[in-house]
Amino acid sequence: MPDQRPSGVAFHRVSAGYGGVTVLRDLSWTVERGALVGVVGPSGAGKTTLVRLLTGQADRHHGRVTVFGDEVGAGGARRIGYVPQLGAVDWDFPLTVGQAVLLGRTPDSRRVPWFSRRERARAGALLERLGLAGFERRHIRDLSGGQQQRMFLARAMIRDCDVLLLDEPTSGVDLATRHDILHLLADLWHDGLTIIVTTHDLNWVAAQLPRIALLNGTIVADGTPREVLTPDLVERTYGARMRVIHDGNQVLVTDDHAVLGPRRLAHRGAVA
């Protein structure tokens, strides 16, 4: 019997990259409508390229990408909300929080250079929902890491998006901010959004997300943390043997062999 699950985001034998260099090869993968999935893999595996295919920032060499059945063109998919890596943002650019959120408006709404009263009200409501009420006039660099993530979530959501993309949302933030991000994602997921999170933090997604896709140039495995986090699949993805520990419903991935054992640490201390 054919799969009747509604297709939210689908990659059909896609090869993609930049300037003729291929990063993703023959990738076929489907994220159903309303799913929450974390994409993990080593540096250079294509996590950001996967996201940029949906926003129109990567070159698709072969294959098709569809969102709710509509093919994604060079300009990216409609009703996609994108939260970039914080490290890729120019925090000295003269921009207030309110302006940053409003710049996320859909292309169809930019027929005039100013923001309408309705758009300002929408931005204010989103900032209030995300705990940033009264921050509209602050410069973006004056926010904490967690507040910056919330601002970009508001910027993504002002497009009335159906799919939310987050590229490395836990990179460079503390544990409290990670916890905060998780609660925000849970709320948005329960609202019906389809959410794709790329991250290098394998144990964070293993502990917190219901579904993981292992990526290294193509999808190596896709399923629950217990299904995909096995020594063989992790080694195929990262190219190194790792230890996978199952403790009840929790899964922990760590180095198979300690690089700095007690003897090496003791030796290092003696030399110092």
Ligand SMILES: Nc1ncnc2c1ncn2[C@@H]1O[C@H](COP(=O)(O)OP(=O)(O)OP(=O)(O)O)[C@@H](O)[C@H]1O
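Residue numbers count along the first chain shown, from 1. If you're wondering where the values come from, they're calculated on a predicted model, not measured in any experiment. Under this definition, the rigid core comprises the largest set of C-alpha atoms superposing within 1.5 Å between the forms. Compared with the form predicted in complex with this ligand:
- Taking the rigid core as fixed, one finds a CA shift for D174 smaller than 2 Å between these two forms.
- Put the two forms on the same core and the Cα of D90 is off by 2 Å or more between these two forms.
- Shown in the overlay between these two forms, fitted on the rigid core, is a CA shift at E136 of 2 Å or greater.
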Given for the second form:
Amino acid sequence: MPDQRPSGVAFHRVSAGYGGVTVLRDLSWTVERGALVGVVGPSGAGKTTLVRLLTGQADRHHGRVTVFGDEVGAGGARRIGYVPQLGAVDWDFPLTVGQAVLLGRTPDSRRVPWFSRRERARAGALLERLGLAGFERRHIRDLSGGQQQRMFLARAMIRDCDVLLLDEPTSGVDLATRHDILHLLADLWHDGLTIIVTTHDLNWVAAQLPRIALLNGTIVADGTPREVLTPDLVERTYGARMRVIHDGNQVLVTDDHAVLGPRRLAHRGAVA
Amino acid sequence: MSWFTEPFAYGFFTRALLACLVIGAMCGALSVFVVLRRMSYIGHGLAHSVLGGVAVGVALGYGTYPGAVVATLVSAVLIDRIARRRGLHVDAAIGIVTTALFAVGIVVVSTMRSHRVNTEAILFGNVLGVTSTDLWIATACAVGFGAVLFTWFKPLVFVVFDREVARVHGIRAGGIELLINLLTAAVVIVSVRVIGVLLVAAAVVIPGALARLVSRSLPMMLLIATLVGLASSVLGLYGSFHLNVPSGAAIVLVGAILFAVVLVVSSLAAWFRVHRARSTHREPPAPVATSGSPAPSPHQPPAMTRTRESP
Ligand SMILES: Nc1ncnc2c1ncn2[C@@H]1O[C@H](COP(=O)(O)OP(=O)(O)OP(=O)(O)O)[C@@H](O)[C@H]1O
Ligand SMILES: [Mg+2]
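Take the protein just shown as the form predicted alone and give its structure as the form predicted in complex with this ligand.
Then the entire complex follows, led off by the chain already shown.
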């Protein structure tokens, strides 16, 4: 019997990869409309590939991927906003923060070299909401990593998307920025957006997101952090035994064999 | 002032000057995209395939343009196709396709010596050869170029800046890239008459590179590059007239000199800024020691280093 719930993003027995290489195998997974879910897994697990499957950049070998009922084609789905993993663009490119955000509006904008006053006002409002008020006329190089991340979030949001994909939005940013990004995601989630966010930071995700999926070539488990972060499931995903500590509402995953244990630090301290 | 007015006594000069203005502006504006795409090599490649096309076209009796158009179209499309194969980059594609067409040109030119294809004019440019047809073709090309730039400016910038996300936003990045390549091909073709096959590559790079040195704003870069393109082609034309050297060489030399001057000036300016910043932030005087221990100097090596030295 077919699923009657409003489907957001659905993978049905999908195998995918790049060229002849298979990265994701027999993956079936559904993210309901309006969900906020984290995808966690070790490096190389296929988190980016999963996201790229939705944007049309990975090759689908088998199965079906739908977004709000529409099959995803080569150019990706229509309603997706995408915030890629940082670092791929030329930061010396001659663009201001405002212009970079407005580019996201291109397909819906008039075919003239400039953006309308209304579009610019919209970009300004988005930047303000993301804590980048006053940066509109600055060069993109002048932003910190976390600010660049938020700028690209604004570029995705200016498109009027229903699904937001964020690939490792928290890697390489400090604790405070990580906190801000998380709050922002919660806000957007409350606005009704469907959000998929990848991260390799188990604790960050475990501690904060309402729902996570463990990925390692395929979805290993999917549920609340409390349900999913068990020693067995974590071991199946990461291939290493870890300790899971439950503390009130918090879940914490730690490595049993600390590489830089207190002994080594003490040794360094003794030298200095 | 006669240096500027004297050449107008010759009928061809006005035509040549107009052609230089149109071509200089186009090369200048285009060079911004060439530089931002890091595809400085493409002008070089396409120009080489032009030689093949022109040689074959002339040999078959079709004149200059049909051969050039076919050759650059073929190479622009082939480059596009080959570059999309995984593992091959666009530089390899350009290297293969265009030098092959260049080789075709050389073979044809050397087997048809009797046809007296003016190789030197094709290679280095010849303003004397600018006919009113050339001028019309260049003008039509410039109008088309301007129209494309105006209509597609936003998608062009988006794709050049961030191809992946542009695609996600529903922009046909492949189409846009092909469009840029075709624009480049068109500009190269109409510039070959004045600048020459071997030198047009520099004309579609130098203005953009110079603009990038001095500006971080795209509209400003376009303006500067266009002006540099205009200035170097006009000054180059005068230089070519007075010194009796090929126009392409003179134009490219003027551009290169402008670039060198800006490079030196901007490096000096950067050096002075750092120098001033350093001298205004002088190190504060060493704090007066209040206890028995001497105040640590800021240049003292960190503790770790010292322990390593003393066993
Ligand atoms: N463009 C590509 N072509 C071929 N193989 C690729 C490509 N991109 C990634 N892969 C391979 O796919 C596998 C999964 O990569 P993916 O980027 O999806 O991992 P990830 O979970 O995002 O890892 P990370 O946490 O390091 O970002 C890797 O083994 C990688 O080698
Ligand atoms: Mg990744």
